[in-house]
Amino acid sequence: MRIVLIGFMGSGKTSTGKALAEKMGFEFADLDRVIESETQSTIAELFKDQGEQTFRKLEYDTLNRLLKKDSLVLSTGGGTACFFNAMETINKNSVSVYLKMSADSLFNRLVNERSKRPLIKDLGEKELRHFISELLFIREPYYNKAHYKVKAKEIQIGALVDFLRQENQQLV
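Chain-only structure, as in the form predicted alone:
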């Protein structure tokens, strides 16, 4: 079984993914960290040096390669699901889980993390709130294609593991 976590930046994909993988005895991979390790560049550098389109192609190719692994929990970048036919690929090759959060909750998580996130590092609070609302509105139709939607703010890893195992017995 492969489990792919999707959702907006700050929704907890990496921390949830690590905990989920540990609880299930699966390997964990963070798509952005894999790309950074393989290219020896940060995501911000890749965006700046090669442009978003080139980065998105690299991201999609890396996603496809990782989806061949078994017993994997994969956290994706916030935009991964929105380019090429990534959601169709994810849904065909894994169990997808959208870690859903409101724009207000995302703002509260991200407002003090701006320096760590290249897309938002230069935004003031008002700009950040607007940025999150606008981008979430654009991305949510892609995120909503996930097999399962989970309220990220109230997530309980044990319950999620039990649910995924029960719902996907043929994949375990």
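Switching forms now, from the form predicted alone to the form predicted together with ligand S3P, please provide the structure.
Chain only, nothing else included.
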């Protein structure tokens, strides 16, 4: 079995995923890092050289491949859940958790972490605030399909592991 973390950029998918995997004794994978290592390009380069559409296809293909691995915690990118029928695929093949955060909290986390994220790297502060609110509104219906939702700002890894194990016997 596997756990897939979804949510907006900056919601903590990577940090939480690593901690969750360690606590559960599962392997950890971050979808963006797998893509970067397999293509030998950064996400920013892929967006720039091949365009977002090609990146989304690659992202979806890589997701499908990783969803065959067992005992895995997978952190997705902020857009992974929202293209093709990714949420259906994720939910069929994993226990999915949405790390939920408000637009204001996401802004506070992302304002100093724009450079590596191609969708926001050129935005000023006011534009970033607007961009987050608009995109979160569009993406939440996809994120809300996750099996479980967690308040990302208050996350406690031990409690999350206990909860997920209680709910899903196959994760024990």
